[in-house]
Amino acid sequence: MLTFTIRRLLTLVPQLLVAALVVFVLTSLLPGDAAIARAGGESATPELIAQYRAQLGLDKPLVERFIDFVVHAATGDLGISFSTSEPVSDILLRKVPVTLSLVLLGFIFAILIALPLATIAALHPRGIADRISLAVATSGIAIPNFWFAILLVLLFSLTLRWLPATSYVPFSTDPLQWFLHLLLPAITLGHALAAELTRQLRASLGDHLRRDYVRTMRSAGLSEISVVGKHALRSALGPAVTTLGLQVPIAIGTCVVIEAVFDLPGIGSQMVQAVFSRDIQVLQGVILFTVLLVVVASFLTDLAYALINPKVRVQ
């Protein structure tokens, strides 16, 4: 397992370099001129534009700018925001915990929804539980996230007045209020993520329950809990774990909409602000962090899959 982990860690370096190159090139190809925008628009004097171009490093060759970008990013220096003159790393330190909290709770709710539904549905195909799991999967895919979020706000915030509708409270300030303010956004995200996870786990577990080794264990007198929970479910978790890993970028993209509906100060809302204000430094920092999060999630998914299936470690 240690050799497998080291081998996977070594593959992260070229992945991050390629990701940094893509982020740098795409943000550099955005229309407009950041120096002109910083100087005040087309009416700015050429001297002022040249001053900002030198200050932002836009007068350097593209290759040199990319090398500077990678070196500074590796040390945690992501530049200064054009809009607020604040270090981008400080902005991310404020925004990232909000999005990470939402993503983490969303995945927890997705697992809590998908695991029992898929297990019961696989044990009783074409039964009531199977129909419920199909309904959950279909609704999670068919209902837009913003519409489902609005329905939750109307019911639990405006009608029943059980939960807050907007804003965010840091965990360090009040853990209970942190959870209550993130509950509706996390349910919205978890509902969307549970759809594909329920379908994948139900199909995988149903396939394993029909295999010979399961029939052999049942005929040998093993309890249903042992057969399903200890053997069949563990064997069926591989595709489900892969599905969870693939849903990390989907979850981050969904957070952009959810944060807008619930007025959460996360990286999704920050990315939108950076696009409209042409704050290239902030945009690069947010996208680079998002890529890093996806790469780390992929690495953790590989480790989890290797723990479930030992054959993967020797490949």
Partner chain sequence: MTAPAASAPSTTQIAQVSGRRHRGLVRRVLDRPAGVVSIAYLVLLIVVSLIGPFITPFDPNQNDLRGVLRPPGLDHWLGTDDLGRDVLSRLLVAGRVSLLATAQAVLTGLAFGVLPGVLAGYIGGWFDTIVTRVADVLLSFPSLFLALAIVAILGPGLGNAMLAVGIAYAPRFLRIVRGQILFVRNETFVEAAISTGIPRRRVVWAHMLPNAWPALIIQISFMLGLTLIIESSLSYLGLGVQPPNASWGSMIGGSKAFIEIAPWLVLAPGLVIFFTSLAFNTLGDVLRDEVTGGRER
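Since this is a predicted model, take the numbers as computed values, not measurements. In this text, the rigid core denotes the largest set of C-alpha atoms whose superposition between the two forms falls within 1.5 Å. Positions refer to the first chain, counted from 1. What changes on going to the form predicted in complex with its partner chain:
- Once the rigid core is used as the reference frame, the Cα position of residue 174 differs between these two forms by less than 2 Å.
- Relative to the superposed core, residue 237 undergoes a Cα shift of 2 Å or more between these two forms.
- With the core superposed, residue 227 shows a C-alpha displacement of at least 2 Å between these two forms.
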Contents of the next structure:
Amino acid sequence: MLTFTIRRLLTLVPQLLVAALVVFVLTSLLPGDAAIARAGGESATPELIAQYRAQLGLDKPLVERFIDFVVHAATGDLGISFSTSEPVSDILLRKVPVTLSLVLLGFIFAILIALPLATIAALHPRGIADRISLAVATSGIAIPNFWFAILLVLLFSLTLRWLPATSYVPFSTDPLQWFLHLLLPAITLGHALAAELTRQLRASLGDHLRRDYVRTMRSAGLSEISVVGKHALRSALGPAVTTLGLQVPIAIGTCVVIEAVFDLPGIGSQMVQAVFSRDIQVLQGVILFTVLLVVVASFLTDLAYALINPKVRVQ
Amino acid sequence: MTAPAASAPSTTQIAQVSGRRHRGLVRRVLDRPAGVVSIAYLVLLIVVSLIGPFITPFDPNQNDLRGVLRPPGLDHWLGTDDLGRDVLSRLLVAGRVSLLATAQAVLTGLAFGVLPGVLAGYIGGWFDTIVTRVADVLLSFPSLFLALAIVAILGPGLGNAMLAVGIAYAPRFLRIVRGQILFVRNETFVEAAISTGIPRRRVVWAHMLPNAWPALIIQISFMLGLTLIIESSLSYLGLGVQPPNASWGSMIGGSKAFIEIAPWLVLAPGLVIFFTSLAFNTLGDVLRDEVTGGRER
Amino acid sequence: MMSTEKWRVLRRLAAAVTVGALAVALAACAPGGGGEATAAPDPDGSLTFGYFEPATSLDPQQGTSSQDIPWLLPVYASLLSYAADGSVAPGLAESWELSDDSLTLTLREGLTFHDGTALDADAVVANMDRAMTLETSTVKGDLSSVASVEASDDLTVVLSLSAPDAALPAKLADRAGMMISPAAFDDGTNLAIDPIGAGPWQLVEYSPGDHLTVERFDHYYDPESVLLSSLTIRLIEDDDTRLSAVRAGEVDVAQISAAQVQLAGTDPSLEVRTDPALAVDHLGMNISIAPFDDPLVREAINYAIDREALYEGIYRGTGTIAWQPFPPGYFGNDPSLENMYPYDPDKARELLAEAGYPDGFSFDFKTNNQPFRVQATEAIAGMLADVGITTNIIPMEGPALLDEFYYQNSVPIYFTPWGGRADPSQTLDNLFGPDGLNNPSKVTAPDLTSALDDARDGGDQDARGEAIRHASDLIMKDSRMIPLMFPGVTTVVRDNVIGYSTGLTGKANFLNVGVAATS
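Based on the form predicted alone presented above, generate the structure block for the form predicted in complex with its partner chain.
Let's see the whole complex now, leading with the same chain.
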């Protein structure tokens, strides 16, 4: 297991280097001039703009800037935001917890939605629950997330006034408010992620329920709860873990839209902001960090899968 | 934005059945209620989009600043927006924009995905390794992030955005085509065709690629639904279609601030996106059922 | 307290104020007047203000954004201040005397900073020295006409000028005149997050990018005007969120956008008010780019704009229609320019034909991609299309747009929300002067240049007003400007707040503002 872990860890390095190169090349092609934004937009003075141009090193050659970028990034220095003069690492430190909170709660909701639906659906194929599970699975894909989110806001925040519509409260400030502010966004994300999970769980659980060992246990008189809950469901969860791992990039991508609707200060809305303000430093930092997140998630998924299924380790 | 890629049928399954028969596929899809409803809706939508500009009750881009945010009524069936434009007229014209953009993205994905997929499957070896690795890296990026990055470089605009989405999705087509080609590469009918002196290039296109079509069509159907959602998301964020033109997504984006006083501005385009995406996805489901022989059990 | 002039300015606002809140609005308009009749301010009252932009720094000499001002105002007092009509009034200095080569300030007696340091002439000199010499100073430019600063006695400071500068007092009423405790900048206190001034409130807590809380400073020079015991400024960037926070009672006062006026008006516990300000929304132009180099074409555009429709549909009945650079009630406003180019599409088409464009023409109408600006641009594009000028709207990021406008000279015209400046000459020189950054063509006319010079150098307020009016006449005669609207500042105020209004400079002001004692 240890060698597998180390070997898998080593593959992360070139992956991240390639990602860094891609990110740098992409963002270096950006037009627009950050110096003007920095100097105050419409109120800028020519002297201030020139001063910032030099200060931001926008005149240095590309190769030099890339080497600087990698060396600094490796030490956690992602440069300074062109538009707010804040270190990008500080911005990430502030915004990543928001997105991670959302993703975490989103996955919990996805499991809460998918697990019961898929179980009942698998137990009663073609029954009502099966149809509902199919409807959830399909609507999770077909409903535009931002629209679903707006409808939730309209109903639960503006009409019923049960839940806050926007903004974020850190967990450390007030755990209850943290949860309440993230509830609607997390339901939106969970609904989207549940689609794939429901399909997948339903299929694999149905598959296991038809296997011989289930039949044997049932005929041996084990209770249905024990058969389904303890055995079949447990075996079906393996592939589900992989599905969840594969959905990490999808979840982060979905956060872009959800954070925009709920005005959450996460890395998704930061990304959109950076695109609009052409803030190259922030764009680089956010994308690089996201890739790191995705790569680590896939590493953890592989690790979890290897724990469940020892055959993988030898491959 | 959940990707149905993982739920697409396994290559083996499809190759087995597709060899047998897929001539009656259209007919079997039409026999299913879900299939016929989806197709009827999509055909209607396409017809309306084609004739849309000729049947709009008002000029979709004509402002009326003295009649902004009018509720639905006899004059304006779906009300007016924040510039006093007729929502129904804009909805009709936006449909064409959304559908064309969606088609453009999927075609881009096919253009970038099919040829490398065929070559990777057929040539194999180091070429295959490199192509699949690149595809894997692309797949590991959140697709909306990739689209955003490309939009940041090329500038906002629907064409750019859809190019970006197409490139982001090319790996999915690539994988399917590569898998199918790999599967039939050593089949006897391929070897027989080659031995009769038919040029290899023709063998690939005329004999091997057709085996990939059923799986590709299923994937295209899902991708159309997914791309429509991505297109509307980007336009919602203001990075897709540019004013005064509209797509369904940008109509929602411009109206969020008015949701309490003019909810129709958000409801109408959202419902249309939902139904359309639902139709594409249902069609994909039905197609898959029919190709693989019944719902996955 | 309120001048009749201000009332004249406010007359357009009746429409913006909901009937239910009218009584409150009247009270709010007259601090120290009718306000006391309805409710007395709570001496222990606290108020929360929602603001849309974070401060770049709480060191007034190093912040880079004009949006820092509301964060600075509670903590820092300036040497001079603004009266309600935008003219310069006493501040820490009780009087001042401007000549061509010097500005003499006489300080009030017995002033101190929050940390107890005496605010005397030496402290002012130390502040001025720091402002003019600090490498990262952002107020250097404001003080470029100052050659040296000396204390002639404990209360008298003399600024020697290298060139005449009529705008200097206005600048000293702004950021450049905010006094920092010299003890703080000598001992290396991080003023960016730990501000120490002589303002009406002193720091309790500051969480950058989130909120600032301050409490009453007992030794402020005008204690009667400090009605609030404590004040919190909360950063809420999103318009909808900010309004929701006020509706939920988490925030007492916040600025909102015109698009939200209708929604805010539905809440009976809120007053929606639009206070006039120096900001002017207009079509910024590069008049060296054809066909905008032709005064006939510009005049046609002036006639093609239906300002009443913009007022109704885009500004939702807030603000005041603009016919010139400065708003009604301001000393540089020329009443004779009102309604100079009434909406007349036929006249516009005639002028276009006369200019040689009987079938109109077309151009790329670039705009900043903020929703409001895109909406306004779309509305204007519709009006231009009606007279035959077709456009291709291109929303862009702000910096890229400004780069193209200022430096590439490739943007002929765009919707410009000019924020206004403390001194009218700053606005005129920037927009129309031969070196103005916002006049990328640098094209001007000899008579206009000399009018701008007169406005900049010319004597007392009356003489300057005359010169400014003359410049405005010349500008409008050639249609060098296509003014649209004085948007003012639209604010929602909860009904327990007494006396809140925004001054002409457009910045939130918390003096003479109180909250009603809860019954």
